[in-house]
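Take a look at this single chain in structure tokens; it is the form predicted on its own.
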Amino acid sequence: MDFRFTEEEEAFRKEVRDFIQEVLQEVLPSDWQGVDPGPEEEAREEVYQLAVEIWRKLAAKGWIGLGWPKEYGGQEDLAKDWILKEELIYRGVPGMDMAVVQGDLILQFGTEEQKRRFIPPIAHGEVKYAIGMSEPNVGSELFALQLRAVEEADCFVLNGQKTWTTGFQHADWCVLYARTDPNAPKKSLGISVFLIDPKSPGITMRQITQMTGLAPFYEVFYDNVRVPKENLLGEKNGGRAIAMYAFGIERSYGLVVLHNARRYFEQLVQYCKETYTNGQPLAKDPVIRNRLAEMAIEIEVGRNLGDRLNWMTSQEILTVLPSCQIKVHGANVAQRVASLGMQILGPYGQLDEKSKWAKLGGRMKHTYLSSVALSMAGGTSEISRNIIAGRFGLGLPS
């Protein structure tokens, strides 16, 4: 493995830099701390807006699903891909959008006419998507879920409920999972994937707000909602794959997490840099020291994990092992680190971007409290470690 870039993909990513500093100037506000990647944030209609917008900038450079064949509107170069997200997530710029992550699903299972109906909105920034897989009594359990789909003439007529859809209020379409049929002989050979239209009849959601005081998720519910057949992903009953390949992808925003922890931790260096106690900067307290070094340790782990990752998925080697040691590594390190981190501000890190004695902009308060649900959110660390414990790694019986 030689986790160099080329000279040209140096090239690129000091456009991708260029280009971030051109948005920090024309876009966001001068005294910009960064948000979080997804569309968590963008629960604040502000921070919407501005993730609106650049990513139509990101699609009039053409940078929407650089991985992706150029007839469908790519580049076919991963290791541009890697380098923009990496970039973009670092310095916490909003526009980072799952419609990519589905346009994969797509393109790896779609029909081509799906391909060419789907693929090139996504690529033109022109929609959003959300994803449709937990239900009230599912979780991690995705092959348990309950929300039916029958078959019928011209079309498949979906009832029941999914809970913790993210995004699903500014969707397009959402890529959703449910049962085609339920006399299968083992639950997960009776699932179908549908792309769905967000606004369809019958279609009705309630927001769950989270502790840190936004409601980017919400409960679903589908009464007889019919979506049309040309809309089914895959085969019917073929669920399971296109499942599968999405854990892959899901699992692997490890990554994401902890490019973002590492901007949060930088900024925490700088903190305790500048500011003194006693007479003395916080940098030379020796606790203090040694945790931040630890942390440094963790956080380039995780990085290197995270090539290893990109180098086995441009190779098109199997990346369930280390997907779900990232997921879990990932979880880990961003929680550390916002715990360090309150620990370090004390009493100031409880205070929003709102006070005016809020130090970090305030944003440890808020990290610290997302950061609780990253060892859940897109299946659990404990699922991670029984595939990581099982026959994807350390071969040990279940």
The other form holds:
Amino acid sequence: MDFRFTEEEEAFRKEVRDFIQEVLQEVLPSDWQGVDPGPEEEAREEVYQLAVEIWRKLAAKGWIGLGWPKEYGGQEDLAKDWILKEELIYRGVPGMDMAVVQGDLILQFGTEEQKRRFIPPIAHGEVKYAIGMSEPNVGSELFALQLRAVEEADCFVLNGQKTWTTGFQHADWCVLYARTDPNAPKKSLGISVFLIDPKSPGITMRQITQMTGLAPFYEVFYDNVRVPKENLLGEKNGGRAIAMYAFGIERSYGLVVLHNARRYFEQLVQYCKETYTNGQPLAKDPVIRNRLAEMAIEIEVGRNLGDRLNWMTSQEILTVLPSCQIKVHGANVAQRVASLGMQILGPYGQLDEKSKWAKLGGRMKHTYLSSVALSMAGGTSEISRNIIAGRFGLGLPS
Amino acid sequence: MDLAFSEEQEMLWKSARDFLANKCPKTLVREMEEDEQGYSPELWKEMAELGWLGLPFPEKYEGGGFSFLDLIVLLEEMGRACLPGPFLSTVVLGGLPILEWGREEQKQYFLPKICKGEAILTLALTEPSARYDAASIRTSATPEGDDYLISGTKLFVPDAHIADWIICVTRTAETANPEEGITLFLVDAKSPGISTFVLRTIAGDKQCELTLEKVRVPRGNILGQLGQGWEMVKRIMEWAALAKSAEMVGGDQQVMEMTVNYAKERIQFDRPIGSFQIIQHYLADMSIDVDSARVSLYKAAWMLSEGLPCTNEISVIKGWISEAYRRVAAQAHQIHGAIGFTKDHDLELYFRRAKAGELFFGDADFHREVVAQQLGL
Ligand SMILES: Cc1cc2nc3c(=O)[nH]c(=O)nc-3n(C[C@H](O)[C@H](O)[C@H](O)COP(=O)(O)OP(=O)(O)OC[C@H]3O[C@@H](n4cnc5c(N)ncnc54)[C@H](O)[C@@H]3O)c2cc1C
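Now that you have shown the form predicted on its own, what about the form predicted together with its partner chain?
Now the full complex is given, and it begins with the chain already shown.
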């Protein structure tokens, strides 16, 4: 057994860190406290603009889709792909486009023509993707979805509604899950997946504000939207397999969440070292030391789980179980870090980011609110636990 | 033993629930979060007419002569409705100390005004250390002729921006024991040298930075005894913690009910999510949190009303509800899924208030320390 990264991987990590240093100095404001990947980036226009700039730099380095086959611009190196993500997310650097993983779906299920058409623009950092799964009556039970796609001579016609579509306003493409066969013997057997252009006629959207005050997600209405047949991904009525694959990708999201929480945690540790009460730093307070240590252990254990997940992925071992475990654990850690942070900051924790009295840039309040979503987004913790218990996990009877 | 509400208490909570359901819809709650003042003067007037503002004050000061326990019953409903405004500040932080320690002429001056809704009061205690300990009181009051000059910065002062009078906790003497040399003053909020700045906070409540620069206050405005203020502050903190616990229990209960209803209605996998065992277990745990908190609240409030020593019981409830409300609100979010994460949903109002409530007059750690001391540790 060997937990070390290879020399080449370590060298790559250093290269990434140097890159981040450069970005911090040249692109990001000097008082940069970091942002959360995904929704926060999408919702704050000034951050989004920085993300686009950094995204282009990543593309110039050839670092988008590092795990992809060489013929589509990748390096077939999953370890590097993960190192890059981990470092960027941990440092709160925007531009780590979460939707790049939609490229994985296209590579896995797309036709040769689709791969050549859709993958290079992703690798060049030119396009953004959104995901259209959830509907007002469809959350955890994706296969109950109702948005209808009817096949006509030259296209499919879409009617229905999606909701919680994150980043739809910036998206060039949306991976949309629709019902093509309402009479299929099982709900899951009548679903197809489409690559749709959000600017198509018949699409309207309404912005939804989250409890953080940010508004990255949208209700999206499809009214006789025509999608060319060549934009069908995989087989007609074959959406189930794609959805299952996508769920797997989304659950490794738990690791993204964990590394993002590490940043908040380390800021908190720093705060405890620098903040004095009654003549001694908070870090000397036995209760605080105890809680910080407890948290550090939870994070470290999660990183170990994550290393195992990544290793298993690279070995093409089935990762349903570890990815669900890390999904649950990552959300727990993020919520606990936020809660501990709020507790330690005391009354200061509740202050708005703009307040002159705010500590740690008011970020702890942000993450205290935003982390609420982390046990739902990308599949809820309960569903993950069900899967852990089920056929691909503990094998308990249903 | 009799743990039921009295007939009067029954009437009080029912009428309070009806009134607030009518007059304090969530649209008002949200509007007031953004509003500069943070309360509705019309509603304030109606509350005075209902006798709410005078509830715990004797009839001779135009109050209702009710007990602290009765007040708790009302506060619980206020928490359920997320009622915005300076009720707790005026009645508990302002009025009760005057009733307890004021000279007769101070009582006669202030209490009827409070009862009639003509004066908003608050207490300026915490400073930038943000701690509830005596050593943190740095705001000074220095004698000059017949007056005192008060200078310093107070932080997280609730409702100071709309207060007519502020009870200001000051240091009048530097002594080895920080609990000595503390004095409370009744300060006219319009005095020259006072400025307030409303902080933007997680719950959109109105907590202020209060700056005092050589604010001149007559010696006659001392509340209680010169230099004996810390003992008073300790009592006020207990009342405030208990009053806030009542609001929190009310909010907690409401969150629980909303979530039970949602779990019965929301269908996934062809069945209500409330039929999944895991959701049932969550709700079972939540109900334990809520019900254990409510009975502990009543016990502490009853003891206070009976004049029994209840420092421990107050810290038990505030320590418990601070964690329980946060836990219940978070679990409620989990059960609601994405819909509860939206700004338009009521749930987020409670999640934010649970945190603010936890921070108000001592969080769980603070009160656990009190309990530890009571255990003789
Ligand atoms: C920040 C954020 C961003 C999002 N972005 C997107 C996006 O870009 N695109 C998109 O399509 N969707 C998006 N979503 C939606 C997300 O996928 C859903 O929130 C998620 O699938 C859960 O669905 P729901 O919220 O409707 O909850 P529901 O499915 O209604 O669940 C409610 C509760 O019931 C529980 N429950 C449901 N079924 C079971 C069961 N079988 N066993 C036990 N418990 C169960 C759940 O765990 C939860 O606690 C986003 C959500 C969030 C919060």
